[in-house]
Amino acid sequence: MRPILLSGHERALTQVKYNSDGDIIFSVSKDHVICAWFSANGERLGTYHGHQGALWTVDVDSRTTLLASGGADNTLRLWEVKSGKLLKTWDFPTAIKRVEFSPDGTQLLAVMEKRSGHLGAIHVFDVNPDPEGEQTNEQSLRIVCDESKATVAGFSYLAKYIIAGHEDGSVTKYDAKSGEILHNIQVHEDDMQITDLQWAPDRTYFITSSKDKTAKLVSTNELEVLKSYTTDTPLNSAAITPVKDYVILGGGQAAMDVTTTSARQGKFEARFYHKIFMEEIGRVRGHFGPLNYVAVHPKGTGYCSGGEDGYVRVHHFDKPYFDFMYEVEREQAQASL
């Protein structure tokens, strides 16, 4: 697998996202700029300028019409993908750490940082899918996280629930209409921050990554931990691959702890685990700093990672990746022929 290196950012990457077709990758970093790239060859499609601070998060709706971004300038912004036009800016008292569109693209969620006397909260806005249309100023829902601040959140299937991961390692399920807490469960070790939450394609389960060096597969309805993947490094991101039963984990020692260590000791690798058997099956090296985010192509043909080193690395999977099978899987495949 020869990676394509995308070097359009001047500072550490914070998030990378494929659109629903998988032909475009959007990336954000601490350098105020959103970049769009063609995933096939890594050519830069364009940039979106307007933010005044480090960017933490980006998402694109299911039709690749609207783009949302949030950052340290305390704004949530909505853009038209095609023209790069800024459609709407919502101002907040603190930074926006995570944004996500609902599956149908009619709602947008933003996780607000807890800081300087402001409680962390999850805000939901109704979005007009027409870029020419008027966007509302008013939020349709505000969930205050007074127990432990939310670090990541997203919409479940049909936007029925909002699932949030917290700083204390717990996961909460909220009713997406009323904001009522339906369920809260300690998924990771106490006070070990959940750093990422990514959905399975049908959103009936999701994967979380944490500073406790584990990733967990959790069911949406019961918040039951289905599988657990243990590594030897704090994790920043975890993704589920379609087509093959794998998960990809990314992380590494924080930059300040690695001043004197080499990339090898920092463990800056994308780790592949078998989703069912929970065994590590491979690693991909390349980054010179921790992997801050890992995203998988929606059709399962590749993945990309954004690193502390300022690079996005795009990988297209080779044939051996798809051919690899455990004996059990081979037997099942033959039995079904």
The other form holds:
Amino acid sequence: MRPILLSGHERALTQVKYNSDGDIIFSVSKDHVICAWFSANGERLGTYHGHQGALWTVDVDSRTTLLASGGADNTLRLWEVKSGKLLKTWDFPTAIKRVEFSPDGTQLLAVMEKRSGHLGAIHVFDVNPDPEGEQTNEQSLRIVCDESKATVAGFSYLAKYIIAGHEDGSVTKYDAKSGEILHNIQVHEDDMQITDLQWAPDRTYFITSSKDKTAKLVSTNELEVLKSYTTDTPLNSAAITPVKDYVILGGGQAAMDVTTTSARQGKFEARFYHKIFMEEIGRVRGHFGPLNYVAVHPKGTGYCSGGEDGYVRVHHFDKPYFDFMYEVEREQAQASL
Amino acid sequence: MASKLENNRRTDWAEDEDEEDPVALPPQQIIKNKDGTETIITWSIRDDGKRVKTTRRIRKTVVKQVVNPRVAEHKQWPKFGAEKGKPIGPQTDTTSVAENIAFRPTANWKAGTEDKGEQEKKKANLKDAKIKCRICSGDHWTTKCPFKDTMAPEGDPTPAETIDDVPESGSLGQGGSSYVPPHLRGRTGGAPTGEKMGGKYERDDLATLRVTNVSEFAEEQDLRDMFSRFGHVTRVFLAKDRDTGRAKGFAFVSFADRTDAAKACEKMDGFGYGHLILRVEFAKKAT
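Since the one above is the form predicted alone, can you give the form predicted in complex with its partner chain too?
Time for the whole complex; same chain goes first.
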């Protein structure tokens, strides 16, 4: 496996995303610029300029026409993917930590940071899927998180629910129409921030990662913890791989502590766990800083990771990855033949 | 006239010097090879100011892939932003290929790598310690040397003679030093009583030859082949450098029989092998 190293950013990466076809990767970093890359060869398609502060998050709609980004300049911006043109800017009182399109691309949610008298909130906007069309100024829904601020959020299947992960390690399910709290459970340890929430392809379950060094697989309907993956380092990101039943976890000690230890001790590796057996099956080295985000190709043929070191590493899996099976899996595969 | 010419030449030479700006680098050069590969020569300046020439040989292969029309359309999009106007294909300033990573999922992953880590740690420790055998200069402890029983430490006088020179060493209280190490006790008078350490490595050193000036590309098998002409060779040891894997230039060959060894010593001393003339002698006795 020869990773492709993307060095278009000057500062730490904060999020990387594949589009629905998996041919384009979007990356955002603290250097204010969004980059779009072809995943096959690492060629940079273009950059999106306009943000005035560090970027925290990016998402692309299912048809790869619109791109949303949010950052520390207290704006949420909508871009045309094809041309890099800025279509719309929404201003907020505080930073935007997470954006996500609904599966059909007609809604956009933004998680607003809690700061200086402003409560953390999740804002939902109706988006006009036509890049030429007019975008609304007003949000369609606003969910205020008065107990513990939301750090991550996303739309469930059919945009029926909004699932949010909080700073205190809990996960909440909201009705996506009314904003009403339906369910709240403590998934991770108390006061351990949830750092990432990524969906399974059908969005009936998701994975959360936390600073408590674990990642959990949670069902959307019951908010039941299905699986738990325990590591030895605080996690920044977790992703579910299609095709093979694995999960990829990324983390490493906090960026501020990095200089005190060697790269070997820093645990800056992408960890692969078997999704069902919850056992670690391998690691991929490469970054020399913590991994801030891991994203999986929607077709399961590769993954990319964005690190604190400012690099995106794009990996295309080779044969051993697809061939690996546990003994029981192999027996089952043979029995079904 | 001559001086004028001289003048002219000097200005030319000075101009030449001016043109040779240390910062200016030759442009990138792409040579198409006959076998379909391309050689790309690029120049760069290292941090310490030295010019570095990088020669890369690449083969371009066209991989045809059938993709979703939407994906095909994405490929046609013109570049924008910082990439505007750049040619098609990955740019070297933003995209590079990292070194190969072997990723092979394994069921009980943890146990395997932990062991490896331990081993690496041990190795690292050894590297720092700079171990050198006093007998054969190999990179192992003297006690682990395969020749500790057959060989004297390199550069030491033959121990047997030393002992003969000090006849008093056997009796206590005489001479300068009263302590006699166990292995020397009783050497002078009659049967040896001192215990010999490392007895399990005891070998018939009488039939061991020390071969020096061996080519660094020599292999143990070559030596074995050469020496087995004279009799049954029980053991061949070719000292090799741990890092490079090349021979260090000396070897030990043990024969089953001393007469064979003597014959080999006589015949092989001065034998030309691998552009070098072998020097063969009987190995010295270790203490």
